[in-house]
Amino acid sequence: MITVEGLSKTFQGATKGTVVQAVTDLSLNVAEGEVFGFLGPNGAGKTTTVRMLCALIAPTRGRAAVNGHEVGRDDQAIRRTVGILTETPGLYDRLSAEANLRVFAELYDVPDPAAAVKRYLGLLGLWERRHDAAGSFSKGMRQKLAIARALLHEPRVLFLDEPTSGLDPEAARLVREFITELRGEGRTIFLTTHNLDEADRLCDRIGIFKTRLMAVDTPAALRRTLYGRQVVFHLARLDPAWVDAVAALPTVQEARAVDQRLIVRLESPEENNPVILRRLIALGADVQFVGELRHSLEDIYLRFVNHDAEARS
């Protein structure tokens, strides 16, 4: 649905003669009914990226294509077969809610844009307010609205820049909701964030990504890949000599003690959890209970960000 090849964005500097790199060498692929997570930090290029994957401004170099579309040689296709959801959404903000988005299912030809107005207002909750001037709204409303706007033409790909930043709690579990919802029919989201549990909720993959993609993978691989898997033995008491035991386990990559706490580091926690138990158990020990060490994607993503840093300096 999305394939991208070498692509690169430079932009003139603020000094004559020098540039900007925001995106190098992107390669990527976001297959049909995927919701894709770009993480980075501010300046790393999401926007640029999406920018470009949307027609709205031109690579320097690099192919690029989205739903069969090539950017740089079908770009009206692209603009008018994909939704767009930016950070800071524009709204006639004296035209009232149902005003803005018959507007845009015009510029759409929505085949019907009186009833595509009236579902997606409805769906997002704000059909009881569509006489309501957009200007008047709260900013989770704007966005909320923004939202309707970008599905009105029924897109299959869709484009969310940020699309809960600076919202209220409710208003982001609503939007989230609903992405949840549009994952359900099977459309494609690329979706940017700074909320890393939100895209650990939402997303298939995810991409780490700073002016170049660092990393790509489900959050669960790339947890394995960095961390493994491990399981902590919460015990009453715990014997450093109980630790070299289990560490002699031959599935055991890794023991350590906490505290009371055993962690272990081993492949198929499913399958070789018992034996440590029996283990434990025949050495005396007391096990209070189980559990699976799961890092957060945050350890993930700052560990690829801040390993950058480092080759960078």
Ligand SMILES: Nc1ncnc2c1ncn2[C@@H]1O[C@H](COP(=O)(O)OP(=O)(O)O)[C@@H](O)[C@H]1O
The other form holds:
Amino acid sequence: MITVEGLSKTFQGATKGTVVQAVTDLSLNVAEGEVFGFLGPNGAGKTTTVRMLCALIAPTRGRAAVNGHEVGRDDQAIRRTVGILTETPGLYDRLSAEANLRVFAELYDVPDPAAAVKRYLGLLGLWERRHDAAGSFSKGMRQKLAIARALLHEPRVLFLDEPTSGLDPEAARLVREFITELRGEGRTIFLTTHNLDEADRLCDRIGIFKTRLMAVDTPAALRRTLYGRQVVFHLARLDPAWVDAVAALPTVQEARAVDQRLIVRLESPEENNPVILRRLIALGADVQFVGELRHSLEDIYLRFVNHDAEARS
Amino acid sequence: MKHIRTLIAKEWAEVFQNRIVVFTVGALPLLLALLPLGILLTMRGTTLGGGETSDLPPSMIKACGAIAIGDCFQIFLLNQFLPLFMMMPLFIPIAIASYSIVGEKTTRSLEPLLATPITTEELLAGKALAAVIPAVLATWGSFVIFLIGLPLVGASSPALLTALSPTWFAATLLIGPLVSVLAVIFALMVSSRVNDPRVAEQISGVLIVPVLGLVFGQLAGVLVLNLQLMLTVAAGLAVIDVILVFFGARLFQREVILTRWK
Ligand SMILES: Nc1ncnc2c1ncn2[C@@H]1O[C@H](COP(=O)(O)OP(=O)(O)O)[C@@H](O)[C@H]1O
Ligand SMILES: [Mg+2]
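The form predicted together with this ligand is what I need now, so please give it after the form predicted alone.
Next comes the full complex, this chain leading.
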């Protein structure tokens, strides 16, 4: 659905002669029906990437195709078949909710504009307020109206640029629920966010991005590849010699002590935990608890972004 | 065409909620039709009997030829009002376009619009026509009111004939639309660079200077607004319009509109 190869974008900087490298050498594939999370801090180049993929701005280098249409060659086809929720809703504040959608239904050449407008006003719970000016809406309602606008022409691929940023928790929850529903309809969704929790909950795969793509995988696999699986043994007292003894076991990849806890990295804990446990008991340890150490996506993200910052300094 | 119609309808629905725009398009042309009529009405008594040739520039007296001096004075007065009908198609599109573009910028509504399959040409044509159509209609409406009012305020028949002459029709029917096209493209360029509609209006307002040149040129007796002058002005405007449309289309590309208009 979305294929990207070596995509780069440079902007002219604020002072003449300088350049801003917003996106560098991005390569990526998003499959049909997938919800892809594009995760990165502010200024990472997320919006720039979305704009390139929606044929709003031209890439400096590289190529990309959306829905089988090449960016830069079939731009009109791309615009017809993708939907975009822009970073700011950009509604016509003086026009009613209905009039806002009507304009876009017509510009997208929707066969029956009135029906499409009605359907999406209803789906997003805005039908009762259809005659009210968009300017009078709360932030959450504005965002919903903007989402409705992106869906009028039934796009196969949907780009959502920070769909919940700036919303109160309740409105953000409603928007997330709606995205989950959309996903059920088999649409391909490319979602940018700087909210880790959101990416973790909504997305099939996540790309960690800060000008360059630093990692792409499922949330679970990202945790695993970075940290392996880790088990914590809480002990009443920890003898440093036990750490080496456990580390010497064939299936253990790494063992380290943190306070009175022994942290062990290993494959398939289900099979190997009992072995370690027996060994520890044989050594005379009092084991109080055993648990799996789960890393949050936040750890992963911070690790990448900090690594990047260190590499630069 | 359908996209342009949609866009024009949207522009009007939005921009005519602005009181300044409504005043500029609705009330001002009416005032500018009534004001000269009022002046003609009050001047009626003072000019007919008189005949103070010293008040008129020599070029005007020459142009009047055999026409009675009182009537000549009325024609002279009338000619001072002609530039008004060339100013209206200038400031109306400036007001509309300034509010429209700056409005899009403050609500950031250009990006979703540019994401639709509307072409850049359709977008610019829609924006431009949304400003040009009301300007031309308001100017013509104002002119019609003026023409109807002339006999009512006691204009002499030579004066009436002047207002119905090819010179006047060239000014309103030909120069009006040409001026408004120039004004709207200029205003689009200016308002894409500034963030306050009033500033955009004021900067675009420099276009009024050449029209004022006509007014003062005439008062000073350097110019007589005749058909030849009108046609020359129209031809000049047509050339400038073509150049502006050409440059505008190159200047306003999708990415430029999106990233520079802020
Ligand atoms: N039109 C532009 N001109 C110059 N620099 C830009 C432009 N758009 C974005 N940038 C710069 O590119 C970088 C990435 O911006 P953006 O894509 O908006 O990031 P994000 O959406 O991840 O917050 C930033 O440094 C930003 O200042
Ligand atoms: Mg952004």
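Numbering follows the first chain given and starts at 1. We call the rigid core whatever largest set of C-alpha positions still superposes within 1.5 Å between the two forms. Model, not experiment: these values are computed from the prediction.
For residue 56, the Cα coordinates differ by under 2 angstroms between these two forms after the core has been superposed. When two forms of a protein are overlaid on their rigid core, residues whose CA moves 2 Å or more are considered shifted, and residue 33 is not one of them between these two forms.
The rigid-core alignment places the CA of residue 47 less than 2 Å apart between these two forms.
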